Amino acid sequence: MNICVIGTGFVGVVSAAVFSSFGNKVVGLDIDPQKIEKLKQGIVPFYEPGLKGLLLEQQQAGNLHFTTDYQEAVSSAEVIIVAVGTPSSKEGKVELKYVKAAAESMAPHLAKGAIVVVKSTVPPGTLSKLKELIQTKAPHSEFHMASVPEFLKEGTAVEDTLHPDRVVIGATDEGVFAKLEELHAPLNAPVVRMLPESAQMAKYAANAYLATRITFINQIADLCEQNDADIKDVIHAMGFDKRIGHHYWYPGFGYGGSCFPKDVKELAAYSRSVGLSDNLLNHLDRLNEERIPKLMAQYEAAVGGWASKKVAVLGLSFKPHTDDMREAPSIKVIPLLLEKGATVVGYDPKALTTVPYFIPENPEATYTDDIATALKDADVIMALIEWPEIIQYDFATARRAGSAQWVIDARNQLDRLQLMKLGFQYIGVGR
């Protein structure tokens, strides 16, 4: 099958690489020539395990190539996958300018019967707007539209694409369903058919629900800190209920990353636009925004103030196995520490090149990919992210005899008893 993937960001590059690995002829399209040239050389603009090798392999096999030319990419494509960014406005509303630009640019080049698949996260009703745009630019074109949302997790995106829990296809035409089911058949995953509006809501709803679990358990953790309860025990007990399960309970600094904050804000903004302003989604967004300032105030009191203290901040990306720092705890925590007079050394095994885009330069802050360097002479150690390099580290080498040192375990992943035996003052979440 001939496929065009518009957008060479996280979703676009992963999708292009995986679909080409099934023997399809895939063209990755982007208007940024520098990005395209790097991809042709196998240089991925972000860190994602397993992606670079797959990208090079499929280009060498002749199944995948990249271009900036819409005519070249679109004219022979049976399926055009739109995977461009949909950022949020300050009010939280989804910004569709990149999706609309892609629709207008592809319009003159669409082959008869082509299927335009929107993989970008968009609100219900978007497909009809895009269809009108395309028809305005190409009144006589004959094409179909569908929504196939992605459910990838950064750090495991290749694996998630190859082995998805489900494939959601939103369409209205039997032929479109059949064609897209054929495209996804190698995945051997359940296919769920529905209307495009349902598919779009399914993506938002899934992310909002996962964000709700994180916010809920943070609220329970706060209550645990008011008594002798331990949130890890509480989660363990809850998990035996089959309706709840032991999975996906992450008390800490709240949800972050490129999807959860954006999607919750967009769903909240959408709810306000239809007159449902006083609902869970709007409160969810507010609680998450308040989470880090609240915890940092508690930690400041616990360590006796941040002024003149050296703080090792471990984990700069928003989660392990990615260099993505969008909505990462570090981008809020580090500026706050610096404002309060601390000296900061940030550590991350992959995100150092990303730091300048998210954290303003400050002479009191340095960054390293060597954890021992970060920990040297630290008064406070803040473990923000559960990189294996962090949770498996022997913190005995960082213990400074005869002086107070704190470990703030923002993910409850470190060995509390061992750290206390070493003489650290341990602070967890809900413990």
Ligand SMILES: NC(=O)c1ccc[n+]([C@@H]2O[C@H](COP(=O)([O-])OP(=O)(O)OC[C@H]3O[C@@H](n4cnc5c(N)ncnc54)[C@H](O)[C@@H]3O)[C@@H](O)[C@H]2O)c1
Contents of the next structure:
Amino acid sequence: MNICVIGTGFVGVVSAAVFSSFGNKVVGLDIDPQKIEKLKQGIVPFYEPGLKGLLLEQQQAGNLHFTTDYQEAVSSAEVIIVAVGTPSSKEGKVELKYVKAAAESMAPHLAKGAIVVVKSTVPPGTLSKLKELIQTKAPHSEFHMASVPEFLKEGTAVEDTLHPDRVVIGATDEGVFAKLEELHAPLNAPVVRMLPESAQMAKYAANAYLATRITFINQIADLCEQNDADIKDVIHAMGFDKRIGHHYWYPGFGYGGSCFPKDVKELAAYSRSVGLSDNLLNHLDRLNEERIPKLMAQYEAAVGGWASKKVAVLGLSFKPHTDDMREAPSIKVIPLLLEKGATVVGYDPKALTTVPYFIPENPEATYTDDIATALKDADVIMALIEWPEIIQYDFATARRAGSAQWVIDARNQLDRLQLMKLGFQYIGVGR
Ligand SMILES: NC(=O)c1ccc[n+]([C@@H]2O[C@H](COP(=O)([O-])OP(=O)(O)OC[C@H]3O[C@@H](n4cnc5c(N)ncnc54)[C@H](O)[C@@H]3O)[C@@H](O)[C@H]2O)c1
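Starting from the form predicted on its own shown above, please give the structure in the form predicted in complex with this ligand.
What follows is the whole complex; the chain from before opens it.
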């Protein structure tokens, strides 16, 4: 099948590489010429385990190409997959300008019968808006539209795309369902057919549910801190209930990343727009926004103020195995520490090149990919993200005997007893 993938970000490059590995001819298109130049040379412009090898393999096999030229990419494509960004606007509503621009740019080049698949996360009603835009630009075009939301997770994106839990196809036309089922057949995954609006709601609802789980367990963690309960034990005990399970419990600084905050905000904004302001989603967004300032105030009191403290901030990406810092805790925590007079050394094994895009330069903040350098003379160690390099580190080497030193374990992933034995003052979440 000839496929065009519009938008070569995390989702677009992974989709392009995976679909080409099934023998399809895929062209990846982006409006960012620097990104395309790198991709042409086999360089992935971000860190994603397993992607570089797959990309190079498919480029060398002649199955995968990259371009900035809409005509070249779209005119011979049977399926056009839209994977451009859908960030939040200031008011929290989803920003559709990139998907709309992509629709307008592709319109004059669509081949007869082409299927435009929206993989970007968009709210119900978007397909008809895009269809109208395309028809305005190219009144005689004959094309179909579908919604196939993406469920991959950064850090395991290749694996998730090769082995998805399900493929959700939102369409209204039997021929479109059949063609898209054929495209996804090599994945051997359950395929579920539905209306585009259901597919779009399913994507938002899945992210909102996971965000709810995180917010819920943070609230329980807050209650544990009022007594001798330990949230780790509470989660362990709860998890045996098959309706609950042991997986996906992350008490800490709240949910972040490129998707949960913006998708919850959009669903909250949508609920307000239809007169359902008391919807849970509005509360979820507020609780998550308040989470970091609230915990940081608690920690400030616990360490006796941040002024003149040297703080090692470990983990700058929003989760392990990615260099993506969109809505990472570090981008709120570090400016707050600096504002309060701390000096900061940030550590991350992969995200150093991303830092300048997210944290304003400050002479009191330096960054390193060497954990020992970050820990040198640290008064406070804040472990924000459970990179293996952080949770497996031997913190004995960072202990300064005779002086007070704190470890803030924002993910409850470090060995609390060992750290206390070493003489650190340990602060976890909900324990
Ligand atoms: N990142 C994830 O983990 C993830 C997971 C599931 C779903 N999603 C959804 O997938 C979509 C893409 O997310 P992402 O993280 O890959 O985004 P991204 O920001 O990493 O990449 C988007 C790309 O689109 C390009 N672009 C913007 N406008 C364009 C245009 N008019 N024509 C061509 N290219 C254009 C940008 O230059 C950029 O390279 C979003 O809707 C997101 O919500 C993301």
